[in-house]
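We begin with a single chain expressed as structure tokens, specifically the form predicted alone.
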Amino acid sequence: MHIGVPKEIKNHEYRVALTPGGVRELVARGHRVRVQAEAGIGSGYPDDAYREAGADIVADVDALWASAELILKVKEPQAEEVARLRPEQTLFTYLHLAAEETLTRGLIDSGATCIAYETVTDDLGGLPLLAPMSRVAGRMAVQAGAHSLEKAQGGAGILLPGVPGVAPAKVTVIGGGVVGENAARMALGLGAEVTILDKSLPRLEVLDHRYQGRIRTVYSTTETLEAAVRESDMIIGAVLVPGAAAPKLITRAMLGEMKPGSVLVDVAIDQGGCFETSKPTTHAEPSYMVDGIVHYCVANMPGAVARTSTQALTNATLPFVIALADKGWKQALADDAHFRAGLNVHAGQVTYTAVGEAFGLEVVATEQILQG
């Protein structure tokens, strides 16, 4: 099969879709893996580095893409990627589309076969594509949240461990996933007061053990997030309803009962974001204010750290990628059940539930697609 791995685009985007590694198990299967000039550059990977493993380094970008049979990518397609996507091609990334309407029809008129990392599962009912940028993203929340506290940065000035007669801040971390457990470890490391809200308790039980009341859990509930918007110092938003636009739980309202200067990071901001004053910012300018509180609220926030993000994601997509190699997307998802949940649009088709209602859109079944 003809692999095509573009250079990211998107603003302050660092990371690539494989390592010279992932050429290399590729290559030795007999695919061909075409590499976009300086597309791993910035996560510390030459070109030199792909050729060596096997790729063909190609300059001309719109060359790649025509080539490509399949295109990896990380992020979602930009516009002028989405217009280079054909019908007969799979595209395999992050793709968010609950939150992206003129996303999820650009792809839809493309007629491609899209494939997005964040709703394929596993047996214990994960997100095993989703979790390793859910991981960066949710031990970097702290580490920007702790900057944004400086004054400097619009924040009320403290410091996140305090000192010796000094209180620590108090860090909240709404939801207890993968992000919110990696936030609070974060959080809970610097020498911060932390608590987490959940509304499953069983989660809460599972933390609460594993930390032996280091960390504070709380359920969700109306009064327990207001009492925790006027407490915190900082607040992580970590909510994830799967493949859907995550919801809204601190109002424009709420601003006014926390304290000056406290920071807001919003982890949810990929399905639209769970604070309703957030909206997208870039590397370039992380954050801004509304009514005195800081928002940081990066769309991409592993990308800052696109060595490390590279690598846990090619650990994690390259038996996947390498299915679709071996058998092409639909031998591959009719053989797993798991990844058959990643599909999300084919051939001008919704297939995604979540997606389809976000949207009122028509939704096809994978299985039905599958059975044409």
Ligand SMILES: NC(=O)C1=CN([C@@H]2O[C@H](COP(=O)(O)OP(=O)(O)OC[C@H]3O[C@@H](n4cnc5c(N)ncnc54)[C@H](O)[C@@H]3O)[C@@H](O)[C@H]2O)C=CC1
Given for the second form:
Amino acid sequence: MHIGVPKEIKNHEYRVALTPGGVRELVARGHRVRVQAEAGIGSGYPDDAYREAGADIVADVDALWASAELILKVKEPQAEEVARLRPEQTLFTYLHLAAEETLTRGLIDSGATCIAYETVTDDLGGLPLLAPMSRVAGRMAVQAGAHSLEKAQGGAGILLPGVPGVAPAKVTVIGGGVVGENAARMALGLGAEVTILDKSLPRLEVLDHRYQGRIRTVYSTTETLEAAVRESDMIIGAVLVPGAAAPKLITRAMLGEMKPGSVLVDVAIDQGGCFETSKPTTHAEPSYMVDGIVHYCVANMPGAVARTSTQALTNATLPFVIALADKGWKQALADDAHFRAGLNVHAGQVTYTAVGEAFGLEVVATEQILQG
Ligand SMILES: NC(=O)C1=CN([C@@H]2O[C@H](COP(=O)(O)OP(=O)(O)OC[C@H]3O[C@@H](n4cnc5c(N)ncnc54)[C@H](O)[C@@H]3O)[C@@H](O)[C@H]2O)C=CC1
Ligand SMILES: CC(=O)C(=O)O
Ligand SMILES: [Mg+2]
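Moving on from the form predicted alone, kindly provide the form predicted together with the named molecule as a structure.
Following is the full complex, with the preceding chain placed first.
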């Protein structure tokens, strides 16, 4: 199969969809991989590393997109990329469609087969292609939040661990999944006082057992959220309803109850954000103030640590990429119900229920498409 790996064009996005090691696996199976010139530079992989792995380096972006049957990316396609997609192509990348109606309609109009990393599932009830980046973003959330607490960033001027005789900061994480647990671990390691709120009691039980009382677990209700808002110096938003827009858990009115200079880090921003006042930001200008509260809402946090993230992403995606390349999208999805959950749009139709519901669009079952 002809596989194309374009250079990412989103603001400060330095990841690339395949490492040279990933290319080597595909080439060894008889596939042709074309990588856009300098696509790997931001992740520390020069063009020569891809050449040595067996890829062709293509400088002409039009030619790269035109020749590919399978396009591998990291971030959701930007407008100029959507315009390049054709019906016979398969796109495999993060999509986050429930947060982006224009993108959803663009992909429908393209006629292409669009498979989202973030809705592929596994036997354990997890999201194996979201998890590696959630681990990265969760760990980064505390770094970003700690920086945002500094006065120069508009923060209250609080050091997370405090010092002897001065209390540590209070960090609340809403959503104790992959992002949430990784954020909580980092905050704990830095000496903060950490609370996790979640709606899943089984999940809170796992966390309670794992951290043996070093992290407080609290069932998430309006009452406990309001208490968190009043008490916390930093709140990390890490909820997810897979494939759907994030619920707005902290309203603008609630900001008035927060201590001035407190920090909101909305990791769930790629699904629209879980704070009413969140709007997506970039690494170029990551934070802004609303009512005296610092908001950090970068939608591609792992892009800033691209070397780590690109390796972690390829480790997770490669088996699925190999299945697509070896069998074609139809057989690969037919053979694997978990992979099937990744299909969001095909031939002008939405196939993912939460995306259809978000925009009032008809949803066609993937199984029906596979039978056709
Ligand atoms: N901004 C960025 O760069 C990145 C953002 N993300 C995003 O972070 C978010 C979280 O991802 P994961 O941790 O992997 O998801 P996950 O599925 O592992 O965890 C989500 C948790 O939220 C909980 N939850 C759902 N609704 C809730 C509610 N109303 N109140 C309290 N808890 C609730 C669930 O029970 C679950 O434990 C996703 O939107 C994901 O796309 C992930 C990676 C990078
Ligand atoms: C998950 C996601 O959106 C990211 O890694 O950028
Ligand atoms: Mg996005």
